[in-house]
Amino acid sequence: MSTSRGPEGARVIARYWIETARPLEEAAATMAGEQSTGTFVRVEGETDALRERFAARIEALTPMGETHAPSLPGAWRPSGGAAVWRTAQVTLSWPLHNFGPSLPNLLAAVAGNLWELKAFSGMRLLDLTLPAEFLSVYPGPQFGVAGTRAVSGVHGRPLIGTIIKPSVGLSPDATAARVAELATAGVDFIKDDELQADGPHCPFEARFSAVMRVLREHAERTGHRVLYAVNITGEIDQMLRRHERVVSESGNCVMVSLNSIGLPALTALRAHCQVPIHGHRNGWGLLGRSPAIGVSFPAWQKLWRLAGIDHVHVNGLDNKFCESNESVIASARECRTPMFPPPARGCEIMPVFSSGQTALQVPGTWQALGTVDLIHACGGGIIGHPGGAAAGVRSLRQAWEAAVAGIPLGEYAREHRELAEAIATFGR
């Protein structure tokens, strides 16, 4: 969908699934009228001329079925006999001077009290389209897939990442002893466990010095420098800081929690930041999970790219959590769809696989995205190799050299202890 410009400039465009009991066109209209000019009755002030400037209007109304039952709560049903609520896309846009090119303002209109209208038994957001206007405000990703590839030194393959595990409970000594051993064994990213960012056991600044001791030395040893991504999260002042630890000590990436942080947070760092941020989207089943309430991902993480992250989780085939592999496709390939059209920047990502990820889902995902742009960041799949480690590295580095080939796992297993190893472990 294209940026929509009428005689009134620039329109932000979002789409939405809706149920409602009510009339579909009414229902739309409700929409419109709540997130822009309008209240329940019509009130003084609100002439045609403000309305025609300032309304939000419905660009688009597709029915897509009738149910019988709502999906939730709370809502409105007519008094008397059986009540159908029907389905249907919505298409809603706004003038962008309603309230100019700002994330937060944006997120009052199109993400606002809309969930709580009674006229609604059921209603997801399902994309965005946003005019380049916001780029002037918001300059989008740093490093994104290219400069990312830059700082890690590795190109023409995917990154092959893990996470220190335990996620809590070691010392700082422990976590850097771990990271060594993940970074002999030839990993190309390793992170943080989203649950450790300054706890007293392990606090930030002693993990981060210790495990820059031990990346440092490899680096000067093997010439191979570990994409590090130290988690950051905490207060505006708190990531600040960190962030400026981080370069003083030639750390090369930085990782947060995106919603927990939220986005004026996540702008304030990248507008300071010197290394690709490393987005985290733990929390987003309570925005993505249910279909009949939320934000889909699609229209989410266009805000995150726009905000400044550099990279993104977007789960991965055959994983540990309830996302479908058709929804984890859809995810990575809309981190490198541009935002806007040219000539303007297009704020391409790198996508996360993760979550249960071994070398049998490489070619599957192979097969899906046909591209080699993304980190497969992989715990047990490496870790739980039955030769340690390094085997772990090397079975996953197979198996994308044989997927990107054209030849069947198995076939290039017979020449390939590594990956052999890796299929009859995994494939249990």
The other form holds:
There are 2 protein chains.
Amino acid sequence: MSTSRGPEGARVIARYWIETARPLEEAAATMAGEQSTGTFVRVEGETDALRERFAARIEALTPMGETHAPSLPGAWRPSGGAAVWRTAQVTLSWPLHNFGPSLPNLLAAVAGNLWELKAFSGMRLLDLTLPAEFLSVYPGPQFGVAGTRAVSGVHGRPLIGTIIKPSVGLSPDATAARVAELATAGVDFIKDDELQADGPHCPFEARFSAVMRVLREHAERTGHRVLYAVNITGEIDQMLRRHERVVSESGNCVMVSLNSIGLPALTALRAHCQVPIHGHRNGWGLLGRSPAIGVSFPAWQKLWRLAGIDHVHVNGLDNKFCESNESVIASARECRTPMFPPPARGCEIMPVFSSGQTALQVPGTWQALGTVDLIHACGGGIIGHPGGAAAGVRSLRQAWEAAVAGIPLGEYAREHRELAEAIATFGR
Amino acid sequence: MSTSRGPEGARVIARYWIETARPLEEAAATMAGEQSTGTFVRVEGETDALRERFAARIEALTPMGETHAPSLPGAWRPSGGAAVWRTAQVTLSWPLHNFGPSLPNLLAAVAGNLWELKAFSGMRLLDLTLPAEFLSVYPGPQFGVAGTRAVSGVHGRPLIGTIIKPSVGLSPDATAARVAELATAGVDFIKDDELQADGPHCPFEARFSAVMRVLREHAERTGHRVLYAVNITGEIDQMLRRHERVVSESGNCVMVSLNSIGLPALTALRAHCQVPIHGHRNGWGLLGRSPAIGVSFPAWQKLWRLAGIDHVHVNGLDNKFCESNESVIASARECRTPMFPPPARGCEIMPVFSSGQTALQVPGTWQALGTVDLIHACGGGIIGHPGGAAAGVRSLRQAWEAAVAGIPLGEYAREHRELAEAIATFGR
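To test you: the structure above is the form predicted on its own. What is the structure of the form predicted together with another copy of the chain?
Shown next: the complete complex, the earlier chain at its head.
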């Protein structure tokens, strides 16, 4: 099913990977029933007419092979004889009128009790296709790629930047001093660590004001306005107050830890927000790491895009975490893939590459993505550069120039000293 | 470490299960470093004094045995030779001043990037111990057990009730008609299904008003005020408006899908709420099902108790989902275990037993828990009773009378017809 609209109106489509010892058709029917009109037993009032109008439907069922051990405990297995655990991809659809265009209530249907069903020894939500009716309620990203470029003044190349480290322990003044060094070095983008929000040793207001003094002076001196994603994560009233402060002091970006705040809090922030929202996905590993259980990045990021983020983290090539390069690239592409067909808005956002990034990963990133519409956060590649942070920033710009021009990094390095030093340092 | 306060001030304590091919001490140090002052490389400014004051600390490390295959993909393994995957429980602590008493920012530390660390092929957050400073910011449950009993007028036994089924497809009037039958049958408690919130075929306002007309008439006629957990899940402004409506029409309980709304939305609701908050945990399986990855119920429920729920679902004995009886009972006990030592508030809440519940599970539930302070949601045991819903309710009250008096169910059934019928019907 390639469209989210049937003759009877809009439908929500969700694709899952499942593992079960039950016949596949029966297992898929259990999912559809439990998450719409059915319950464990047929109850009075569950008429054929009601089911016709409200039941979730199996749109596709593709067997993916068998295995001899269940991935998760607690699943049904035949008594006696050996169980065969079948895997499959199953696509279900729900009439939108079951819950209306409400993200929290969508979740109860597509990501609610499913993972507790006894029929299943494995389940992942792989993808979601939503009808454009959601755009009548949710605004999507306010800035996206074009808006972020307009705010930052960076065009034709990635925004190059870094996270403030150490993550925890710097005072507001020490943080501002670190920011001054980075701004002088020429970064386009600076963000707080997700561990740094409003702790008593480095409270939000003092830190933000100290940093903005530095960045305003820098802009007056150089004309270059660094994008600063200040971490405003907190309770809803706190986030709204902090956003007011950001606007009143000419701040230009806010960061929130998405999994910590939840979709309704992001929706509330987005309704008031006047700057790009930098979405941090910490905690993502809980949903993304296991092949046996969880929610895939393509499904997860759509929810947050609709609710209004402008940027989201996707790790980076050869990162220091456990995510593969294939997964990183697929995630980044997903951020730039329209969620709805034209003329509806596509809600594309800017992927943020980070974790162990230096000039060395630039050619591979460019070759895999074919775009410079990304934020490249390269702490090590900037502050770890032997020529200092300014040389680190230059090495990254040079690497992107080379990649886009189709020139091998080593060749371009012959006439670009900082790139040559980066290769010598990080290529070992 | 049994206290959350060291000589240098309050600390947050988190206990994890881990699996790693690295030496255990090194793996634990990676967790502590990444989630506080450290990063992949030691950076300028990460002084000994800074680490002394802000670093997370390893409080305990208990090896739990070895295994020969990694539970999750993507983890580090030695090149060449066979890897040994070690498992352990590790307890870390953080100075509270790293993030302050903020639940969203606590999450970034104890449940943030940890699951993406390459050192680990398995990780679960098993428990959290928070300092009482959190009570200066978060109110905890407003009603809990005593308040729920006061509102419902039910004392000395569990609240007996059910979920409205079919979950989806009933009109507001059909919902109200179903509620009228259940109220007449004598239930103490009725809740919406989590799939039913504000869909266009059964909008919140029309459904709530229709149900409250029935329940107010019932209360006038019988003096018995049924607790109705109406599902107000939605965006924050929607939930607050729905709560106003609940109060204005003498409603007495609201239900929210916790994982769908997030902690800050619950905190915002709790700040205004005048009735008990019924916490639905749908989606819980995503965190709770796998032994290799996730967050345990003891840790998870503490966050929501602090933020203000009064009830939470724990499944039930011999439930139709995949959770074991041991896990169900442990979860229910956890809800009733104080979060903080006296004189601080314990934040105890009421566990909700549900899923395939009938009179048959009552003796086991009583024996395992030793309390009647719970909500027993028994759809099948009530509407599936051969004598009708009123007989179903009576069979459950009789089962609880027998259990508390220490009388075997079969013996009590000799003089209690509805219980005898329940045993004959559900005991097959």
